[in-house]
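First, one chain by itself: the form predicted on its own, in structure tokens.
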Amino acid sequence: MHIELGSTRPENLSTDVLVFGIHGKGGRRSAAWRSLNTAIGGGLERLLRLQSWSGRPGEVVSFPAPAGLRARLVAVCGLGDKGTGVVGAVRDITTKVSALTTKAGLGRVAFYLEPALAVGGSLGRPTVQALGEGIENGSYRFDRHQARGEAPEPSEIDSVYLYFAGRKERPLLAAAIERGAIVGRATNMARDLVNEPANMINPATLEAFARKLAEDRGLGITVLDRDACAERGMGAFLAVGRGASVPPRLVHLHYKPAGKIRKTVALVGKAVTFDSGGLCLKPAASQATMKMDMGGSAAVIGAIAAAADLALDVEVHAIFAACENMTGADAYHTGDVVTAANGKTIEVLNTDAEGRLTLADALHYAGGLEPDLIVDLATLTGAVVVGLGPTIGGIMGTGRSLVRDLRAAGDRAGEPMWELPLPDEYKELLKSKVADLANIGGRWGGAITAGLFLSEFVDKGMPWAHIDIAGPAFLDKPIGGRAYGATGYPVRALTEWLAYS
């Protein structure tokens, strides 16, 4: 993708489709938007007037662009009212354009936002990488199972102008366009993977995966197959996949930068590549999406994938788990009790709680390489969903600043977080006659249980930290702007994560 930062006139720059980011309200347009309306003879406000524009943050009008300019289309897209934050905005927006040029087979862009119209505006790092995330996620389709018919081949960005009138930033902006856009990269391969259906995705074709990323990438892998875990003790996770035809096994990718390493950390992903229930078997309906119960091990797979590509100074860990939960011959049963690797035993109360069973195994194995931090996501609880809605993660853990700064980046990447409690006390639900743990606790509160049984397979005085994906990593309807199926929340994230924290 060719990336240009300039301060050409906007009716002078030949593109596919010219982008104004204008606010809604609070004063002045600038001289680039006052340059166009000259040159299209005016009207430009009233235009928008009559489309109900309101300047809400990530609203898009586009129409055909009036003689007087070099573009084919226009789109004015609203950054909120003057004075508050963008990079959100910014994002929705260029995600939007980015689905609109791609789907006309347009391949060309030129933004003019209002923060960057003079030096030492709002147009910081932050905004101009979401611009290249956007510019990639935008681009994203799933539809390599279907005919396309007489429909036109989607086309991809391959040019991107953005004005800025200082010159000596233009460098920095522009390599953080291609950072987000890298960060784009690694979010759409996680989406592939969470989009593609279990016949598609199971623990072999992820492993194929994963040793292709490896070789790629330059990565180094190990790969524990069913006799190999357990020799390792990991009653709980072979418990899970017993009942499946495709053999379970655990694959750990493994990033190391050339440089200094500022810290190392392991990331934990859940990879139950089906979710039939077990012998709790789900209704008809809720299988239906369960190709998506992998959705931990695409982002720590696109999460390593933006380490590598970024060379970041970070060490990063990726483990994952995968198994298919299904009911064949040999499945497991309701109160059978199993014993994890690290020697607690299980009573397994519900076989369609399973992925803690398996991240339990998971995450003992990460503790062992004796990382800096610990952190696990996972598809895990209905729950969340209902306390946090579609769009919003559930974070908890034991490393206060390892949350706070999760959090934080979660916030800057636009993919949000809401800490949980994990109050000892509640532990007592998590009780079993019969063995050292039972894997559900009971109705209520039933993220929070999860955290706390999994916090039971981390060593004292290692930083964890948990996060539910379950409402974020896959969407059964368009919300807010973001499409149907696998978001590869959160891939960016975990990125900006690894990066600035």
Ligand code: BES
Given for the second form:
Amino acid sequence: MHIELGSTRPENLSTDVLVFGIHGKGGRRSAAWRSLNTAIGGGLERLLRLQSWSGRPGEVVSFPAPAGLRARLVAVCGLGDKGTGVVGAVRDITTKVSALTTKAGLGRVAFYLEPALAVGGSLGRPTVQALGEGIENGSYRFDRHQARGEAPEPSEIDSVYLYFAGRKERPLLAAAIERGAIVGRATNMARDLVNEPANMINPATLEAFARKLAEDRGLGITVLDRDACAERGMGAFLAVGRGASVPPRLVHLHYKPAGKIRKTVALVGKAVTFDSGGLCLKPAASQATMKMDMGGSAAVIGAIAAAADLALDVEVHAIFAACENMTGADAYHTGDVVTAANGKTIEVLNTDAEGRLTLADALHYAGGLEPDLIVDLATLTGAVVVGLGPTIGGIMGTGRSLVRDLRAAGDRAGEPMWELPLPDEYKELLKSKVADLANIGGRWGGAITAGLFLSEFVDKGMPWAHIDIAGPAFLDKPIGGRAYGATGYPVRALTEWLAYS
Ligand code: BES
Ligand code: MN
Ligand code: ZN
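For comparison with the form predicted on its own, kindly provide the form predicted together with the ligand.
Whole complex next, starting from this chain.
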């Protein structure tokens, strides 16, 4: 992708789509806007009114470029009120513009966002990075299993122009766009993995994907097959995989920076490539999207890919215990007592609360690497979706500053997280009559009791955060300009956190 910053006036620039960011409904416009208006003989404001322009942040209206311009389309976009944070608006705008550009088979976009970018004298790195992210995320489509029919072949964006008067800042801003594009592509990688159905992505093909990634990016990779997991006593994880014909395995990817290492983090992702519920079978409608139940692993794969591509100075371990939760003849039974790798015994009161069993052993494995911090990501509970809805993740943990930093990174990256408490008192809810722990905590506070269950497998004193991504990993209907299907949540937040916390 060719990235250029410059100060060519919009009427003189040869591009496919001219994008204007404006503040509010009416009021004072930028010099670029006024010169465009003059070039086309006036009437831009009237055009906006005809399109019922409201000025809301993230709003996009587009129309064929009037005569006198060297572009094909003009897109006018809402930046929100002047002086307010524009990072979210810029991400939404570029995502939408990228979608409409590539759908039309066009490839060159030019952004005139100067009123926003001039706020505070300079545009922030996160804002410009969001532009790069939006470009990549907006052109994403998952149509490889569909006949194209009459629809034209969609294009990709190959050229981005950003109007920016200050010369000194241009290289930095171009680099920020490039960073955003890298993060956007890592997000799309995670989306592909999650969107791909369970007959395509299973523990074996997910391992193969990780091996290929390791080769391409120069990452270390260790895979524990079923026997190796058994030797390490991973009885909780292996129990879940017993009902499936593809055997379970634990995959550990390792990114080691070339230079000085600022910190070492372990990212653990839930990797249930299909969750039927096991013998406590889910109803059909609930099974329909359970290919997404490896969204945690997709997120850690995307994050480690981005860390390597950006050559971050943070050592990253990405770990996932991959299995299918099925109902084969050897499936684990409801009521089974299994022993996790840390020696704790668990009574399986519900085979559909399987994610926490796989994570118990994966978290213990991560602890053995002695990282500075552990973060796990999991499509763990329906309860978190009831509580927080489709776009916000639930974060819990023992590391106070870790939780704070992740939330701040999530806000900058447009992937918000809301903290839920881990009250000691609720541990009583996980009591079993026959084992150290039960794998369910009753009807209430399901996301919290799941988090408390996981905390039993992280050593005291280890800063740890758990992000329940069951809502935002996959959208069963579009919201806020985000498309149907896998979102890649929270690859952008994780990468932002790795790079800047
Ligand atoms: N994978 C599901 C959680 C889930 C639900 C993810 C909806 C995405 C969307 C998880 O394994 C599960 O089945 N959880 C149960 C736990 C219960 C049995 C305690 C749930 O949330 O119903
Ligand atoms: Mn389940
Ligand atoms: Zn599950």
